[in-house]
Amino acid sequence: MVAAKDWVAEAEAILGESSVRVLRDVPLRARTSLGVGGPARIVLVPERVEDLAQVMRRLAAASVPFDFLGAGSNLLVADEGPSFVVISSQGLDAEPVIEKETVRVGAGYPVPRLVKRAASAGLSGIEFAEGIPGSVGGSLRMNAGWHEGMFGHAVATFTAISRRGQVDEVVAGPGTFEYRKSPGVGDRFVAAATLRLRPEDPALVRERMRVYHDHRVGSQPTGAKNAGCIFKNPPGGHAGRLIDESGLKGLAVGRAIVSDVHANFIVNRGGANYGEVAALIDRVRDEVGRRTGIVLETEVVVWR
């Protein structure tokens, strides 16, 4: 890998040759559900799969760090910014094509989106995940869903781009996805997903979307910063049942704190930074460790 403050002028020696749009010192607490972290040197914004892939395969064999961002709903980011280019997939977001019970869309398409527009197609499948705040890309990679399913249910193939370079269509089956994580993923970029949807009446699909959004603002810190659930939910147990049983709703550390109206969310109450989120969720892991037994898995994804 190159060292930290050579990647930079390595990136830029790439970028300029490149017709990949650039961003430069974009303060990602503005790019984040839960409104931490600093300055992303370098973001990437690519609107075509083949330019992209180009640019990563020349990042890959020159060994400037890069990782991908979707919608940024379940990330923490460290207060000087990531080390490395960031790969934003908010470019890839042209309106879904839609042909009888399948849907191609973009990486970037927003989830609450898709789903409005799926139900006026009529087709069910992902009325769940109309408050889901992701984007495409990033349901997909972290196999997002609630209680009633999960978005790689409904995914038939998606476009993968490998480290170095390499894009895939790959079809979803068996091991492709399971519980917050999408194995047949790997370490790569998703660039589009094609869904498999169910036909059915639009009334209905909304009706469901209703009754989901209802019970999602009774039960979660919906109008408040935070990047959805901290932790995973332990093999047949509720994170937030065991934060909650720790009698933790409501600790704080500075502008941090356990919301509670929901135990696993984190809630930044205006100012927080990263060293108070990350404090504060080692003392609710240490917490519930110490009263359960239970070690508890993050969900949110933390970038350093």
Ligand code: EPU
Given for the second form:
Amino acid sequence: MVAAKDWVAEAEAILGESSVRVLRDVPLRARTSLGVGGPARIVLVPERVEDLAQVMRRLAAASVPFDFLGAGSNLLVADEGPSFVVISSQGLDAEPVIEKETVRVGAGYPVPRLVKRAASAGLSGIEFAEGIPGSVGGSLRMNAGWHEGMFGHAVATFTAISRRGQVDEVVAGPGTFEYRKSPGVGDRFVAAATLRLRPEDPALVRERMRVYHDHRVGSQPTGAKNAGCIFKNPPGGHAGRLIDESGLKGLAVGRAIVSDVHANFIVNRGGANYGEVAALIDRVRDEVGRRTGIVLETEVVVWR
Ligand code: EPU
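Show the same protein again, this time as the form predicted in complex with this ligand rather than the form predicted alone.
Every component of the complex follows; first up is the chain already shown.
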């Protein structure tokens, strides 16, 4: 790993020879649903898998640290911004190509839009994800879900790029996806996916989407700035219920507050900073641990 102060210079030298689009000093509070976080010094916006693989090979060879950004809906970023290169899936947003029951789509494509496209094409299997505010790549990497539905269940194959820049088309199978994680993806970048869905009357698919929508809006703080669930559910339990039963709804640190609607959400009331959110996470974990003996693990990804 190159020393922290050198990674920008190292990266710039590599990027000078690359055709990948580069953005500089990008405020991440504008690219995360929680609305917290300082600038990313370097954001790569590749539009072709091969270009990205090549740049990743060079970054890895020079030990320049990097990580991946999707829709930013599960992310808490430090006020100083990340101390690594950010690779965005935003330019790998190829429109869905639908052939019979399969849908090929780019990693940067938004999940709610994909769900609508599938419904219009009379395809069922991902309507549970109508309100998951993620990208295809992020939802696959985290195996995003809603009740019994998991994004991974619909995935047939996906294009993965290893941190050393090796591109593979991976066939999903048993063990590829688990609760809120995807061992079959590991720490690779997801560039595209092929889903396998089922033919269904579009009206029925839309009706199920409406039921999911109403349930979600009634049970989660959908209108407020948040990063989804902060903690993973402990085995056999629900983090939200434990936090609620510990009396922590409404607990605030500065402008960060535990949601009154669902206790496993932290809401940014406007202008919250990293320190406030991180302190609130620690207080909730400590308090729940003290009262129940269960130590909650964070689900939200933290970038510092
Ligand atoms: N509950 C409370 N108080 C609360 C919140 C929930 O008592 O403040 C109770 C509910 O009444 C219910 C139980 O806890 O009996 C479970 O609540 P819910 O159905 O909302 O599910 P969850 O386990 O809290 C999980 C996912 C959510 C996902 C919902 C719906 C995790 C960590 N969370 O929440 O995912 O949207 O199910 O499928 O797995 C996310 O991953 O970011 C996320 C929001």
